[in-house]
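Take a look at this single chain in structure tokens; it is the form predicted alone.
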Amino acid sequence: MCIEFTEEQKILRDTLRKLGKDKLERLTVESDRADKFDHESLRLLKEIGIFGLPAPVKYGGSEANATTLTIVLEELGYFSPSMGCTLIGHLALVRPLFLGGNEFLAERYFTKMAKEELGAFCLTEPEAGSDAASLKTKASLEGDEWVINGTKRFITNGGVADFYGVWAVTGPGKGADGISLFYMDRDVKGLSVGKIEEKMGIRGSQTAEMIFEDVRVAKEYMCGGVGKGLKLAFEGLDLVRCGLGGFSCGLAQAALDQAIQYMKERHQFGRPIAQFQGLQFMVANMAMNIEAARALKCFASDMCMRVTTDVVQIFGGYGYMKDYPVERMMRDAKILQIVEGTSQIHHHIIAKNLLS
């Protein structure tokens, strides 16, 4: 499949690629080893306008389409998976704001995006992951304000975001039709950061518990109307799922490139291991799968896990050591089968569409 990029898209891709080679690649290794949020990479990406790309032109953004965002995520998947994950947590708030935002919300939060402020998508809870309709966080109307109480879990950008999209129950007993979406700033009274998660991979991106204790927001901070929140959440996730395919391909390509270089340099039995047919077939299959995956998100994330695991295998004992980046790539890849809908949920959606 061949997709022709515009000149602007090519310039953006090349800019990211240069930044990746010059700085992001090194910063990714450093943040992974330190298990700390990669503030420097975030700063560099803000300088080139990454987080403002999807905002409408009227608010200072570029109104980037899904193809452009996927290009960005593929490059970040290659050089900086943690920042790719950070961007995904931000992008998931874009489409809900387009579809459900009133003029007040649109102007306030699209303008924040255009200024490179970072958002966080607060849906998941301790007892509500794939079953998003089981939320326990509640919002009660008191006069002209909604009062929100509850806890969110596994929130990408939690504690480092400038603003939050928060889903809460406004109609108890109504299931999916009783959930609404609110936008709020980081400094709203009653919002605090709980546990900062220690993750297997994507260690340069922060994942945190967010606690809401009598958080008060005015009525105009509700997005889409009462009971419309869950539909907007799925709209937001649909956008980033496209980008996750690109993310997966970028990370898998980075691992494959490492394998090819290593196979040319590593000698066994008097010759480069690149001459062994069994390994040749492995990298050929990886390349074919990466190319095929550029059109399929669910396939892409599973493919990325297979490719990074096989690349570690090619490196043998060295692949298990931190001297090479491939062990980190394998750890980073695992989240792609979980975040923004597990692979099993995607299979369920595919089967439901086939059988309906």
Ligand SMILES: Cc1cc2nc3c(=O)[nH]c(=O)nc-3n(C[C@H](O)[C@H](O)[C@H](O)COP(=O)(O)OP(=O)(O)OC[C@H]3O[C@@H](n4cnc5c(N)ncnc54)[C@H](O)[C@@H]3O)c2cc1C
Second form
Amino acid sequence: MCIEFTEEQKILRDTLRKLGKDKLERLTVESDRADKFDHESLRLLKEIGIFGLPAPVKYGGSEANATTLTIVLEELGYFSPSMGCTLIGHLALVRPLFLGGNEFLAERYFTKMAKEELGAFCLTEPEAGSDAASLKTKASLEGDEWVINGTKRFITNGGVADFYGVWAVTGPGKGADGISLFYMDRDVKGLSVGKIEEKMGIRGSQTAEMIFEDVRVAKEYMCGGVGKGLKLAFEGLDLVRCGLGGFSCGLAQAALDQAIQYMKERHQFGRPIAQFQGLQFMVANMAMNIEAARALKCFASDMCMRVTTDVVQIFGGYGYMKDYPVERMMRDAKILQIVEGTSQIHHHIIAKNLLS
Ligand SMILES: Cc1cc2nc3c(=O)[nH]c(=O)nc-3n(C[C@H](O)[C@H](O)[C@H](O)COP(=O)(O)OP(=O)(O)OC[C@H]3O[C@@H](n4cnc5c(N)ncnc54)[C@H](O)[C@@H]3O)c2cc1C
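Shown: the form predicted alone; wanted: the form predicted in complex with this ligand:
Now the complete complex, all chains and molecules, led by this one.
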């Protein structure tokens, strides 16, 4: 499949590539080593307008389509997987707002996005991961306000986001139909940050627990109406899953490029290891798999994990050390099989569609 990019898309891709080579690549290594949120890369990406891309022109955004967002995520996968995840957490709030946002919400939060403010998608809880319908966070109506209580876990951008999309039970006992979505600003009373996770990879992104204690929001902060929240969450994830395919290809390509360079430089048995057919076949397979993955999220994330693991193998003992970026790439890749639906859940969705 060949998609012809527009001139604007090519300019955006080249701008990101230049920023990636000049700055993001180095910042990625530094934030991974320090295990600290990469504020500098976030600032640089905001400067070129990345977080406002999806907001409608009407609210000051660029109204970028899924192809443009996938191009951006492919470049971030290559140069800055942590910022790729930061963008993904933000993007997951876009479609719910398009589909369910009343005029007040659309104006307030699309305008924030257009001003490069960052969002966080708060669905997962300690006891509700893949089974999102089993949430415990509750929202009860008191007069004209919803009062929200509960804890969200593993929230990308938790504590660094400017606004939050939060799923809570408004209809106990109704399962998926009893969940509603609320948007809120970071400074709303009762919202606080709990544990900040120490992660295997994407260590330049922030993943945190978010605690809601008697958080009060007016009725117009509900998105999509009572009980419509979970459908909107899945819509939000659908958009992001296209982008995750691009992200996986970018990260796998970065690892493959490292392998190709290393194979030409490293000599064993008196010749470059690039001359060994076993390794030639490995990189040929990686290139084929990356190409095949360009349109498939689930295939792409599994492919990315395989490619980054094999690239560590090509580096031998050096691949296991922190002197080269490939061990970090392998750690960063693992999240792609977990976040926005695990690989098992994707297989489950595919099988359900085939068998229904
Ligand atoms: C770094 C990071 C960032 C994250 N960011 C966010 C975020 O921004 N917002 C948010 O809401 N969440 C976020 N998450 C949470 C993420 O979406 C969940 O971790 C994921 O959905 C899996 O849920 P779980 O961890 O509770 O695992 P579980 O659901 O407990 O799954 C455990 C295992 O069981 C398998 N499993 C579960 N159900 C089935 C089934 N029906 N069939 C077959 N296998 C099954 C899973 O595939 C997995 O292997 C993040 C997680 C991480 C690690």
